[in-house]
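Only one chain is shown below, in structure tokens, and it's the form predicted on its own.
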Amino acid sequence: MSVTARQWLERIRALDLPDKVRIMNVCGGHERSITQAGLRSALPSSIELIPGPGCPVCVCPEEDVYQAMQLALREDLILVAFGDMLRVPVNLPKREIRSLEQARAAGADVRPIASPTEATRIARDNPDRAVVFFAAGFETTTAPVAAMLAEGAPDNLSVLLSGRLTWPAVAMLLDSEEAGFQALIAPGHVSTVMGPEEWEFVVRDHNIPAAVAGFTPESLLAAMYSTLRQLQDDRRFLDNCYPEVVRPGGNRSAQRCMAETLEVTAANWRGVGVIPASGYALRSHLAAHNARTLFPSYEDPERKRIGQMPAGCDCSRVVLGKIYPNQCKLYGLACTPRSPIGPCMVSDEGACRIWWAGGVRDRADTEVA
């Protein structure tokens, strides 16, 4: 018989916990489930749930968004991208085109898609036009892009890849002087692809309890209970609380496709900076499908602000778990889902957008760490 969410809460409340325990999640889907289910208000007040670097749209480099915009505006091509990317603003004056959505309104052929198969279909339906797939995402969305390339993409389809690995950002936080959390909830979908073993470093190198979770309140609470119990018993290990989907070793077929088509490289994270071995790039034998080599670069050294958020935007601190979304100075004032300033208010996986959709309207002042 499965354990219900209410029963997991009762087990958590029965634990002998310290005055304050901070648990970080690194998945926008986790944060959305936590907020929609009201788990923060249901848990003991000593437990803080901190949203971390779980939004690929939020950390996609500003220069990559700018490059995609300029390709769409200046080249005779079709640019396709996952829907959230269309509204991400770049650092330009308001009188100029600042997003792919605005580029589309100005006449560029920009089309939102939900999967690489749509990019392939559009390329085949338009054989006389170049199609560029602006592919931003973590391992879960990068794996299907790799499969598309491994299976053989249409000749007129190229990829502007902005893929990122999840774990290096967590490693960077843990290697810093103040990590700001005592337990980690690892992303179930990433672990499904890459294997839960990717998160063993959290326990092995930092003596911090970790648990892989799915997206239901039951799975999330099970993972929270596991990490809290580990703290109480002073016994650390990586627990898999999503065994119905996450298997040891992950998805070997997906990993083979990624190894065949992609290489790991240092990469810039918007608002964070360059993190070693945290990005994906197309391998050299796929140069004919690499938009970065096929088309002119439109980077502008006078305009480019590598790694910066818009003025006044605290998205980078939200992404790193340093503040809660409603502690940003712009939250709910200048920055709302209707008129977003930073990427965390754009994406459905951005913590600011999730909190706003969850009804959080009041601003707070106390920082996480």
The other form holds:
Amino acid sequence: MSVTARQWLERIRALDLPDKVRIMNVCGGHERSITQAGLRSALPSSIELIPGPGCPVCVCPEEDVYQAMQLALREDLILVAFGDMLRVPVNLPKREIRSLEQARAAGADVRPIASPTEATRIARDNPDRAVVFFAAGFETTTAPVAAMLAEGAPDNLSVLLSGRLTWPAVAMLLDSEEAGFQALIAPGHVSTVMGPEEWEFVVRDHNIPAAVAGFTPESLLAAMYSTLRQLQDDRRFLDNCYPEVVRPGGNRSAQRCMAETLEVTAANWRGVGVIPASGYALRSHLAAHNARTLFPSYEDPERKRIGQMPAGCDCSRVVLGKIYPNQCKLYGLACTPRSPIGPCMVSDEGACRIWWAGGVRDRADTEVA
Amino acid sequence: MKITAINGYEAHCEAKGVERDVSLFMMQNEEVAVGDFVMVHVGYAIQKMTHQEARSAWELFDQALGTADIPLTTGDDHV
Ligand code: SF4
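Output block for the form predicted in complex with the partner chain, input the form predicted on its own:
Now the complete complex, all chains and molecules, led by this one.
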């Protein structure tokens, strides 16, 4: 017999909770499930659920989006990217081409894809043309890109990789003076691939309760219950509330693909800055498939210093869980999914878009932390 | 998604009427067969799914202490 969402809620309500507990999630899928299931209003008001750094499109550096756009506009090549990436704006004046979608409208061959296997297929179908796969994503998405490379990509296919590791951003928050949360819901599919053990540092080094969750209300509530009970009973451990697919050690085969093809490097996070050992780069033996090596003149270090978010956009604070989406001055006014200003309103995994799609129309004035 | 056919590293999968080709390249450490369920992300199977329900380790602790106050998940009665 399974525990229903209602029963998990009852168990949470029966706990002896402090006046305020902030639980952070770091996965756009979690935030979407929480918002769609209305978990915030179902939980006791002392519990705050904070969306943290869970949107890989939102943290993809502006200079990488710019580089992909310039490649598509200036070289005779096919630029493929996950659909979300196409509408992400760079910081250029409105009259200029500001997104891959606009580059496509201006004649560039930009194609949205849903899987690395499509990039391979497009490269095979167009043997005379270079194909660049602009791949932004966390571990769950970067692993398939690694698998595509490990399996052997066509000669004319290269990757402009903006892969990121999830846990270093959480480590950075926890190492800062004001982490702003007392419990962590660890990402389900990142843990499926990398193993739940990656999150043990949260408990071990920071004494913060943590639980891996899946995407059903039952799994999310189980994880919330687990972390809250850890606080109540003053006993800490990393719980796995998503045993359906999260196993000790994760997916070794995926990890092997990643180790063979990628190395971990320092990486820039849009709106956040450089985080050590938080990004992936292609290993040197794959230089022929590395768009950064093949088109070096498109690296533009100057761009890194240009404001990382569009003027007025508070995505950087939304991404770090410092404010809720509806605390941004532009939320729902100048910025909506129809005319997004920042990446958090563009991506399906961005908190601003998830909240807007979930029907949050009022604006909040109080700060999270 | 449920695997309906396998050809090398390629599987044909189905879920709720949607059919898809899925790469099994990252499943080399697992035995996968037609009829198995896999979790799919961007066209790649990332793990075989088991039939375990969401649960918390607290249930085991409570059970050990004899203080379980809610039904325990047995983990094998749902897909
Ligand atoms: S509402 Fe728009 S402008 Fe404000 S933080 Fe979100 S994406 Fe940026």
